[in-house]
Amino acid sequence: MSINSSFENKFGPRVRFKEPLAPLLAYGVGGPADVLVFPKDEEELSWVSNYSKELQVPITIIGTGTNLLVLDGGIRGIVISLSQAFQNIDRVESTQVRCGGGVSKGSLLEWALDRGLAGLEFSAGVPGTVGGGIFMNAGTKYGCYGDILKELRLFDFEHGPRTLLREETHFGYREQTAVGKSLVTSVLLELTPGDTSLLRQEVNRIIKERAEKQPLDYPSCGSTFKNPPQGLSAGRLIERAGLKGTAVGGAEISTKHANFILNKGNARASDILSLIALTKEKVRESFEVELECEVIILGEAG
């Protein structure tokens, strides 16, 4: 049986073959994936994983794409989506909360705020999953998610499913120790007690915050490079160094913010990734500092 007999067996419509990803990624670029799934629950990821050992074919798991940037030759082997995948929210103690890593950030938060939980604020305009939110431990100088984390559900696409304890990884500056080529499953989170009205005027200001200081009129992945260390900002080197509004085709380093690298329209992924091989070579040139991707570069060029 062929692969592709195989996965529609299994999948029916949750399977796709040479199918374009840039629709699903939000930087809009992005050539197609041999196979995209969309497993619902681990039982399926065991399948998936069985499947790709015995033909050796390798797995790449994307959340809602808001940190990837896919090359135009696209992704070879499986891609696995979580998009209907890991969505349920529940309470499990007063101020615990059991989440999918398929839930949208968003989503989470406005739960967490009905209910008078306090916590997320943090993740106010921050799009992406939760599960992505842990990989990237992704946050802002009010928090993230490594703040809260009681426990984390993780599927090992070599091992099958395992728990961690906070107290079993370390979460760092945009790292963390445990997910490693894991997709997470569940998170377990201890929020403390608020007030709704309270917490949706904070959670207002931030979002007002960064639509301020943020270019969010086209599509992007958000901060292209990490701060580097000694205090550093990405952006105010970037800027320093002239790159303001430089554009490679389809793609422009922003005005508002200079580590944002936005498609204006009709950029393609070796635009983007133009850019960031331009500005890392002339912040090294002007300040003598390596700047380290934030956004994850997957698959192959065009």
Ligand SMILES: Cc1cc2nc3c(=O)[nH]c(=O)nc-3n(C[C@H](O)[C@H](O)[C@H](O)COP(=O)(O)OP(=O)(O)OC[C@H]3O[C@@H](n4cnc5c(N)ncnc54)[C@H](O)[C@@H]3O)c2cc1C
Second form
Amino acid sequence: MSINSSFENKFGPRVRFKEPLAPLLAYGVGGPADVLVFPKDEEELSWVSNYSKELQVPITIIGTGTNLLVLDGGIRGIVISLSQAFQNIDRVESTQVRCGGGVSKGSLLEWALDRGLAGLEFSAGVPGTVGGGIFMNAGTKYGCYGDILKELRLFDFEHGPRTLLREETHFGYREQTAVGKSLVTSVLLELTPGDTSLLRQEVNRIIKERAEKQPLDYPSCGSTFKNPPQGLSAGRLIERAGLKGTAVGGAEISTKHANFILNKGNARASDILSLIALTKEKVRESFEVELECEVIILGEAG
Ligand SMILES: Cc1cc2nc3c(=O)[nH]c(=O)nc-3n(C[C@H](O)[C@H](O)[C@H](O)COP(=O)(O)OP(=O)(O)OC[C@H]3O[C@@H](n4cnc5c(N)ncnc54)[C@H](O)[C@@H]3O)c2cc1C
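Next up, the form predicted together with the named molecule. The previous block was the form predicted on its own.
What follows is the entire complex, opening with the chain shown before.
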């Protein structure tokens, strides 16, 4: 039986072949996945895992692509998206919440606000899934997922499902030591009691503050580079290197916030990649600072 018919028998309409990834990713760029599959539970993840081992093809996980630059040649092997499952949000105890890895951060925040649960306000305006948020330890000056994590449920493609306690992990600035090549299927978060209307006020304030500073009119992946150590700001270094407004093809360094690279309409991944390379080079030349990408680059050049 061919790989395509095995997958079709198992997943039906939840598998696609040579499927363009661009529509699934925030940047709206990127080539096709050989196989794009939407598993609904750990048994199906296990099936995909066995198949990938048997055929020796790699597995790549995508959330909503709000921190991903997939190159124009696309991704070889199997791409897993959680966007059609792992969507549960359950209150476990009065302040503990179990949440699927495919849940959007915004939905989780809304769920918590409705129930007067505090602790997620830091994530106001941060797009993407909770699983992606854990992988990136997404956060803002107000906090990050590592702060509220109690337990992590992972699917390890070598060894199957496992649970990790917060104490067994390290979460730092846009990094963690917990996930590796595993998939975050769910998290247990510890929140605190709060007042819904006060929490909403705070969330609205944060969203307004972000909208004033960030260029949200065009597709982007948020901050392209991590802030370098010693309290330096990547955005300020890029601005001081004179790069605001610099364009390659359809991609442009934002004139509003220099750490954002925007897709102004018809960018290819290669345009964004060229701007990333140019920015690194100019900042290195001007300030002897090596910028590190926060955006994750996957796939093959076109
Ligand atoms: C306008 C804008 C503003 C942003 N602001 C912020 C901000 O303030 N702070 C911040 O930290 N980030 C910010 N980001 C970046 C981005 O939203 C976060 O990194 C987000 O957590 C990525 O989630 P995602 O589901 O889109 O993951 P993706 O971009 O799809 O994937 C990112 C990485 O996570 C991995 N991954 C995704 N899901 C899983 C999973 N279930 N299990 C294991 N690995 C997984 C992927 O393999 C990939 O390596 C911003 C992005 C945009 C577009």
